[in-house]
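The chain below stands alone, shown as C-alpha cells; this is the form predicted on its own.
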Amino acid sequence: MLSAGLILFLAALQGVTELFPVSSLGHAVVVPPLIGLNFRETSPAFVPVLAVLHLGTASALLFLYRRDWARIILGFFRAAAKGRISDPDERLAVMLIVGTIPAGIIGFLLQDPLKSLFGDPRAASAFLIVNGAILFAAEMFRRRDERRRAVGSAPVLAHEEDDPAYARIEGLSLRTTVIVGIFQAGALLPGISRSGITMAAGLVAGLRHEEAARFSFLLATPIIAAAGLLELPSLGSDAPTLGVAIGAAVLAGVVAYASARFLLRYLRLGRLDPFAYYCAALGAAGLVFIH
C-alpha cells in the first residue's frame, strides 16, 4: 500500500500538472524516483490511486466550467429530442462526444500494454521530451499562421464579441474535432500531456491559446472522470483509507482548479514555449539520472 504522505504528494503533483501541458502521469512516474522517493510505480495500487486523484481533477473542471456544462448538457438533450443541431450549445455537446470517442476506444483496447509503461520512468522521460517537441512545433506553426494572417484580414465569427472563446470553439468542424480527439489519445502514454497535445491540436486548427485551453479542458473532463470511475474497483486491498482518499482527491481538485485559473490567465498573452522547454529538461534529467 502507498503511504498517506506519498498519496498526498502525488495529489499535489497531480493537481499542478494535470491541466498544465506537462503530463501529470509523466510527472507521477518520473519525479518520485528522480527525487529519491522509495516506491514502485509497478505497485498494483499505483494506477488506481492516480484514478482517485483524477476524480478530484474532474470535479475541479466541472466546477470551473459549470455554466458551460449546464448549457452543454441541456444542448445535448435538445439535440437528441429534435434529432438535429440548431444552436452552438447543441453543436458543442455533439463535438465533445465525438472528440471523446477516439481516446475511449484506444484506451479500452490497449489498456494492458499502456499500463505496462507506467512502471518505466525512462520511457516516461523520453515521452516528456516528445511532448516538449509537440508543444514547440505547435507554437512554430501558430506563429507562422499569425504572420500569414497579419498580411491579410482574419474573418470575425458569429457571437465573437459576446463570448470569443466559446464562439470560436463551436465553429470547429466535426472532422477537426475527431482529429483533436485522436490526438488526445496520445495522453495515454506517460509523458504525453492530455491538455498539451489537445492544445497543440487546437492551435494548429486555428484556435487562439486561451480558446485552445478551454476546448482542451472541456474535452478532457469526460475522459478524466471516466478513467477515475473505471479504476476505482481495482483498488482492492491496497486501497487507501477513506479519509486519505477523500483528502487526496480534494487536494488534487483544489490545486487543479487554481492551476487551471492561472493557466487560462497566462495564455491570454503567453505561449506554450516555456512548458516545451520544461518538459524537454525534465525528460532529459530522467534519462540521465534514473537507472
Contents of the next structure:
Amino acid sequence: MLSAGLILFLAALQGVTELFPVSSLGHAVVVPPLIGLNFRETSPAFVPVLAVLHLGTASALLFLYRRDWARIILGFFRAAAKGRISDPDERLAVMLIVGTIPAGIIGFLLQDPLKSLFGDPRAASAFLIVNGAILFAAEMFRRRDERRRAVGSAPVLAHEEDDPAYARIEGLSLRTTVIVGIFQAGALLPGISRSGITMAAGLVAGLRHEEAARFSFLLATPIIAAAGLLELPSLGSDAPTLGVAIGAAVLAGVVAYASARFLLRYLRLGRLDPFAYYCAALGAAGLVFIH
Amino acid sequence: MRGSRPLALVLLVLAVVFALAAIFYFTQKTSFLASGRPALHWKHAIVFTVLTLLAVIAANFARPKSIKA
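What does the same protein look like in the form predicted together with the partner chain, given that the last one was the form predicted on its own?
First the chain shown before, then all remaining chains and molecules of the complex.
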C-alpha cells in the first residue's frame, strides 16, 4: 500500500510529465529512487495508482480539446455510417483511429513482458537518454530542413508558423499517421515519452511544432483513457482509498491541463531541445546514482 | 477511392473471427493468449469487441460505392 503523500507526489509528477515530452513512466520509475523515496514500482499498488492518474490526465486532455473532440466524435460516426471521408473532421477522426490501432495492439500484446522493466530504474534511465536523443534528432532534422528551404527559393520567414510548407494535422497522409502510431508504441518502454516520440515523428513528417503537440495530445487521449479504464477493475485491496484516489486524479488532471497549456504556448516559438537535454541529464543521473 | 469487394469481404471475415474471439473470452475461463491462470479475460474480450467494430467499419470503407447520377 502506498502512502497518501506518495500518491499525491506521483500525481503531480504524472501531471507534469505525461504531456511534456519527458516520459511520465520513466519519471515514476527513476525519480523516487533518485530522491530517496522508498517504494517498489513492481508492487501491486503501483499499477492501480497509475490507472487513476491516467484517468485524471485523460480528462484534462478531453477538457482541453473538448470542441475538437465533439467534432471528431461526430465526424467519426458520419464517416463510419457513409463508409467514406468527406470533410476535415471525418478525416481527423479516421486518422486518430488509424494512428491508435498500432500502439493499442502492440501495447496489449507486450504490456506483461514489459512490466518487468518498471522495476528497473537503470533501464529506465538508459531509455530516458534514448528519448533525449530522439527529441534532439527530430530538432536537428527540422533545422536542416529549415536551412535547406532558406538557401533555396523559399523566403526566410520570421517564424515557421508563417511558413505554409509546414503543415497542419489535416495535411498528414494516413500512411504517415500509421507510422506515427507505431512510434507511439515505443512509449511502453519506461523512459520513452509517448508525447515526445509522437511530436518528434510529427516534426519529421512536416508538422509545425504546435501542431505536432496538438496531434500528439489528440492521439494520446484514447490510449491514456483506455489504459486508465482497463486497469480500473484492478483497484482491489491494493488500491488507495476513494478520497485519495479522487484527490490524486484531480491533482494529476489540473497539473496536466496547466502543463499542456504551457507547452502549447511554448512551442509557438520554442523547440524540443531543452527537453532533450533534460532527459539526457536525468537519465545520466539515474545511471550514476542508482545502484 | 474506388473500393474493393474482395478487401471488404476479407475485413468482414476478420470481423466475424474477432467477434467469435470476443464471445470466447467473455464466456470461457482460459489462459489462451493471456498470462496467468485460466480465468475470464474480459480485457481481451473488450479489445476483440473493439476490433470487431473497427473491422466492420473498415469493410464499409472498403466496399465499392454506388455512384449516384
